[in-house]
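There is one chain below, alone, in structure tokens, taken in the form predicted on its own.
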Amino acid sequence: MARQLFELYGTDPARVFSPFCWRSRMALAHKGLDFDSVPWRFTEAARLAFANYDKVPVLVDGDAVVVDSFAIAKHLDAAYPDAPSLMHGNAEPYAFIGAWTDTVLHAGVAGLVVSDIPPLLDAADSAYFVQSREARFRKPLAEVTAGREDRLPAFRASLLPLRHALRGRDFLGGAAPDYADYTVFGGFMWARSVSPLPLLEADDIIHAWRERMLDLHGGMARRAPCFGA
């Protein structure tokens, strides 16, 4: 059996938004594995109970089903120990960055491109992603990303400690990537996959680093569909 990714998808089969499922397919290249990638909407939960579960990535690698991108991280280490290593044999550290890239990164960006999701999903989709995050957010999507470009600095601003760790270095890994930097990455093909808002300036050094994401394993990230620069 083929391995599979479960990844979130709109009405384009071609479009990967989730940022989770990035980290993963990223994470699936670095190891050098093949996989099948399964298309899954908003309103599909049902076709997950396999799993147990109602959110992706979902991996299907063998026998072994797997949850959740940090998750799937850990296991493609331990199932492929001759394969580079994502984590470096200790994933403690990586949870932090994770935490951080949810509260501040994805926070920040959910705030400025929250809006141009839903044109990306069909009505059943479309529909259950403004309700729920309407609830969210208390208050309609419009109002959320409104004034989005006077607030741009502010969420630049906030990347300041992502600008501090690339000083000196190609990548968070160092010379080479690692699951730090597919964790972060993630957010960022997020917003350039659903939205045109330009997020980095060109002399951003968090700019160039994302230049180098975009390029790495054969240019899988840069080759996807996107809007954003």
Contents of the next structure:
There are 2 protein chains.
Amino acid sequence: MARQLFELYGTDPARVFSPFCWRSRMALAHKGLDFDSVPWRFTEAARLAFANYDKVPVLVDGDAVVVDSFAIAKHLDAAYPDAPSLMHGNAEPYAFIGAWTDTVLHAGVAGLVVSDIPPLLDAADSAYFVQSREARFRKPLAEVTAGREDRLPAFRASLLPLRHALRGRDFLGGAAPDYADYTVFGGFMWARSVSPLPLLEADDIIHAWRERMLDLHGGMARRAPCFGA
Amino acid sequence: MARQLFELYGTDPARVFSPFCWRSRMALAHKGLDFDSVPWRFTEAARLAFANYDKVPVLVDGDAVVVDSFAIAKHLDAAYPDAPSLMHGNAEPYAFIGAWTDTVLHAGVAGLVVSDIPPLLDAADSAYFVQSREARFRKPLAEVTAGREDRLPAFRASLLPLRHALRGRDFLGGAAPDYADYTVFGGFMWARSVSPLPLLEADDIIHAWRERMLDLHGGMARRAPCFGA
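Now show me the form predicted together with a further copy of the same chain; what you just gave was the form predicted on its own.
Following is the full complex, with the preceding chain placed first.
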């Protein structure tokens, strides 16, 4: 059986927008591993029963069923030690980078683009998404993103640690990308896949890094459907 | 010649308060390496001419003169590969943790405690410190920290990535501390060494981690002079 990555989709069968799925698809590409992307939607929890999980990404790799993007990255390094390494034998510091990405980058992106997502989903998923996210934000999604252009400077300021970390090197991994880059890049691919809002200014060192990330692995991310941002 | 670490001091010959010096002294303890702490003060740049540098920490280790705390950590791993590792052969992701610490934790701590520092310095250093920091903040230091109790909740909220990263494990390094822990811990030792302000609430997972850090290496950090915070 071919390697399968269950990923979140909306109505467009080519538009992967989950930041966590982007972490895993970039990680697979980094290892040089082919995979079939299996479309999964928010309301299809039952289809992941085999994995005893209710979220994606889920990787089916031979006999291994691996849930959670971080666990998938660890699995790939353990199962394919001869392929280029993602975390170089020590996953611990990458957990901090994941924690920053989840709590700062993703939280910031959500507040800027969450209202762009429902139109990309089918009716059942859209209803689920709006209800669950409005419960989380405690307000209508249109209110969450209202005035977002005015909040871009504060969002960009929140990326200062990333900006500092990129000083003097091409990737968070150093001369070459590693799982630190894929972890953070997923957040930008999420925004790019669902929203026309330009998150970054063109003279931002983060913008140049994102361009390099888009070019990796034969331009895999650059070719993905986006709104031009 | 014994190993020497040039560190920042004020008038108290026991009170090391630079967060970067704390990174290096904890790193040396982690490696099990003795060192003599050489007191250095802000206005003694000329005494570092041998290192072609104007800041501390500076490590003199046999024939090696190493400046900058991150470079010191790399040097220690390279020079003492058989001692417990600080960065496990891959320093890159630790640079991100350093960038977060410098731009979020240190910036937050500075805004809360900077006015507590001048009384700990001798006259020449105090004048230098006040002048240079007021230029940086563009206001008197007493104004920088005014109303600081009211800003503690926002400061604590800014530590959310650290809080998430510590979930389910004792240290950022996993089951044992590594240079990720020492990098962040330096910021807390800076605050603790100069100010009575209680940065953390007692039920914060970060507080429990800081307690564990204070106990490491025979309680080296816990024994250091502090204001009880």
